[in-house]
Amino acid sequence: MNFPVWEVPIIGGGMLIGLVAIPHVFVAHLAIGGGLFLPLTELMAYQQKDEALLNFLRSTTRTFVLVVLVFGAVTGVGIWWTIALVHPSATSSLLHIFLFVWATEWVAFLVEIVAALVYYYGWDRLAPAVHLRVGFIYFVSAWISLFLINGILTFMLTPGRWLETRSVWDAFFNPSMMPSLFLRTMITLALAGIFILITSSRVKEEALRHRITKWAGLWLMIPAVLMPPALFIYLATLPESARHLALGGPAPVLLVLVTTSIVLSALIFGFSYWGAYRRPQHFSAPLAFLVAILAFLTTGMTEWVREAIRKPYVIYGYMFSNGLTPQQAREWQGQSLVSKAKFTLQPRWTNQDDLGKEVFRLQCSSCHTLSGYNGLLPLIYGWDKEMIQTALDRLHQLRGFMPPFVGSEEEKKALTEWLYKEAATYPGPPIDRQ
């Protein structure tokens, strides 16, 4: 309630982070399983004095310095002013949760952006071993980001004791910051396989094509063998109602994403062990440009997953997606919300609906547009006053996803008129609305 409501009309603020975090999500993973394929397949290739897979590599790092350190970091400060902007009351309670762990994956993070452009141009330049030395600062830097920035993502869905203790380290190693670490280093290299797959399509000597696509199909086929234990230990850590949600619950959507994840993560197992490992003389760029896109719905799917069964929290146990905590929740329960926001259109309000809006903007926006994405008015087109009422009477326990409705009977009115009144409005087959 302490800052200004960011409207994003249409497609909503969640689906805007969405839209901004997954592509980021993609590179950053593959920036550091990249970063531990290009100086480990160097070393091999030195110890093998394969100059043509060196001048492979040569060129290589240099279309992978491109995509991690300018679309990673772009799409990385977005995801900043995005969240920023759509949950400022959770962001808000994560940097100042996390102040010193933010502040060392910053310090991790300028370290990795030095190496990668050190390892790039220092080729030729550097004598092997320090290349090398380089090459391996830049992939322990880039995990040490990962291995920081899991713990805070973990502790969203599985703040575990700190809601007790509030203690950081409680915060910071929560039940699920472990095996999820695991789960997302096995993706970090299903990526850089990925990458290499691409890349190497457009080497023009056949042997050493082939020799790059088979190894490139290893760095697919371990993760793809050890991740599916390690996904049922992550599911165990979970709250219950989260893994409800997972498994379909009262949102079946989640079901079939889940379900369809896992299906593309067969299938890029079957090209990568039958396709780039057991036959990569026939493996083409269509294909790995293929097995590119199935990777990255699986990422979008299970990323949206991972956010979607938090709700109805941001912060789980702790605040809820329009940036109340269950304490307030129950303190202002029945007292007029507007007054307590700090930033309102109370001077533009003349009219019930005035207010109905602005209720509908302070506590529904964060997740919801009218008639866009997740849009309210497809969900209540046909029902009348009393249904509506109902509805916001016990959205917690009619929805489990959703926190409850808080504020006076005055706004609770206000909101049911104006929420009725646009719903006439919403093109639909015609109804009889008395």
The other form holds:
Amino acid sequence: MNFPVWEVPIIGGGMLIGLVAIPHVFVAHLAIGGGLFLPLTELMAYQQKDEALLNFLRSTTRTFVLVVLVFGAVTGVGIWWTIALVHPSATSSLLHIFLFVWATEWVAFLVEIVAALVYYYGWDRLAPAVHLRVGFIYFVSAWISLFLINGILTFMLTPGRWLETRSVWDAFFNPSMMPSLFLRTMITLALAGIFILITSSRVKEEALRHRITKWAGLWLMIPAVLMPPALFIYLATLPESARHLALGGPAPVLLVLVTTSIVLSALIFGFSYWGAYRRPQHFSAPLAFLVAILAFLTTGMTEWVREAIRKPYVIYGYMFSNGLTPQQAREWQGQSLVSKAKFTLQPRWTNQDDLGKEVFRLQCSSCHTLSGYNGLLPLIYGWDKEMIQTALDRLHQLRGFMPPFVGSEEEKKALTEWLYKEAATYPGPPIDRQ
Amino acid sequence: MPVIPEVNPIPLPAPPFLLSLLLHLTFLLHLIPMNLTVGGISYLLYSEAIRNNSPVADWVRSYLPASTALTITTGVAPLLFVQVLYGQFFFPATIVMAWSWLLIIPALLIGYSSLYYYLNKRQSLRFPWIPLSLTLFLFLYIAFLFANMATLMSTPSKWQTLYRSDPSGWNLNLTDLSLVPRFFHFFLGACAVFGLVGAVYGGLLRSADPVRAQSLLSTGSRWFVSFTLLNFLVGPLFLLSQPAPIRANLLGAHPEGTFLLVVSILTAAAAMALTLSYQRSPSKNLLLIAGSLLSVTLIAMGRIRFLVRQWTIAFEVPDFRISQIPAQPDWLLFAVFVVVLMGGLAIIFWIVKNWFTSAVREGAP
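Show the other one: the form predicted together with its partner chain, since we just had the form predicted alone.
Everything in the complex follows now, all chains and molecules, and the chain you saw is the first one.
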């Protein structure tokens, strides 16, 4: 209630964050794994005096660095932009807690960018030993970025002892931090393998293409073996209610997404083992792209689930998705919400519909649109006023992933009336309202 | 008094003065690649328009990938410190202009891609100025939005009105008198800084590569002097566009503000005079002194920018003091940051040193 609410029509703020974040996460993980693949393979090529392999790496670096520098860096900034607009209170809190973690990550980012540029432009300029070292510096700084950002990201779901101690060290080294870091590191290796499967498919010389394809396939085998047990450990560190949500609680769609992403992961590893690793001669560009698409979908679904199981919180146990804290929700129970909001559409409320709409904007619109993504109208279509009112009375008890309604009785009534009227205009199937 | 959000209850992890210092330092660091990028692209566009492929254009093309990447990277840190020190002002202002502000991201993505397209395909393009114009236009859009954000975050009295007129966030701060002069002051400044850096680089190259050096020297000096002169016209307009109390502060009422303004004008003028006198008696020391003087101008201007923001905010919200934001320092974490920063800078130094001490290998493609 501290900041203005940004109205994002049709897709809502949550979906907007997802649209920016998922492509970034995909490329950012690739940026790390690829950063290990390139110098490691370069080292092998030097040891084996393999000029053809070096030429392949030289041309691959160009695509890699362009993707990382342009798309990776800009969309990374884009996530920051988007969360600050959609969740200013949470962003501000994260900045206050993790300012120097972020500042340290910025140093790693700076080194990463300088190393990436010099690695790319230095192929024909630097001595091989120096060039290799720059490549490994790139990888280490990129992985340190992951290490730091992963701590902040996992904190949002498992803040652990921070809730009592308020220590940034407890916040950073939170319960799911290490398993998540391990999982994400494995994902970086898998995505590096997939990236190389795509770039190697352009190689004309068959023997070289088969060799690189097989080597890239091997990069997917390590995560295939190590990720399943790590996933179980990760799930064990989650709060009970979050795990319940992920594994088929009150939102079955999440279980569908979890299952689909496991199936897709199995397909990716299957294609990679039986295709790229065992039969590299049959592994073609379309298959490489198919694997990449599957990996992108898997990334999208898993990141989506990770965000969804945090509900009703944006910072678990500390702040609800709508920016209210549990403490505010307790203390403000029964009091007027709009009078506590700093930014509203009107200075005073004479029309009850306008009041209802304002309560919706302030309290619901960070997750819900009216009839677009996660729209409320399809959810309450056909309900009578009593049902809406009862749902608002027991919001946090009914589904387990909703925060409690905060506001005065007048505001609850205004919201109920407004939603009821809006739902009547929703073009759903005919319903006998008697 | 206008409504502003309450300060975040989680204390800052370091004293505000330290964060303010880091904000100053990182902002100055950001200015270097930003000026080289914006000024350089402007020069390239001019050079493509008159179809003159000078050594200066080659030089600009050689550094643009690095300077653009570093503009983005070095821009992150000051914004981080702005968000914690001025979060109560920054977040509402950007939400009020949310869509225009968010469009910075696609603008950057398209502008950056278009720049790489130009750099990689220039030889085969019939109209290379097209992708370059697109890049410059989009990068200037970003600069314009930053000017909007900076002016709007300092004037909270406008937020509620703008927000109520369009809560979906398509607002801009177009009624602010200082918006346009501010934008042009920064843009012209970027072209001027680019010119002087080029001239100084030319001065350093004089014995190693006289032809290239001459081109850099003459073009760089011309750009620096012309754009600084233009800024001597826009600067006073920028000053006049400020509210009366702020103008008064800079013209005598506030000793530090007045001193800094005088210093920045004098150092810029002296840098210009030295650059002009180089034409008659070429000595690279003259250019190095001019460069140092311009650095002083930038440092003084950076500090003035900070003071003006403080005054403008205090004009509307007299109770706000950065120094009063609650802080609970975590010195261990700060020490980790400092150690990593030192280590990172040492690694960057090592990488850059190796780059400059290596020559392009014989027979390389």
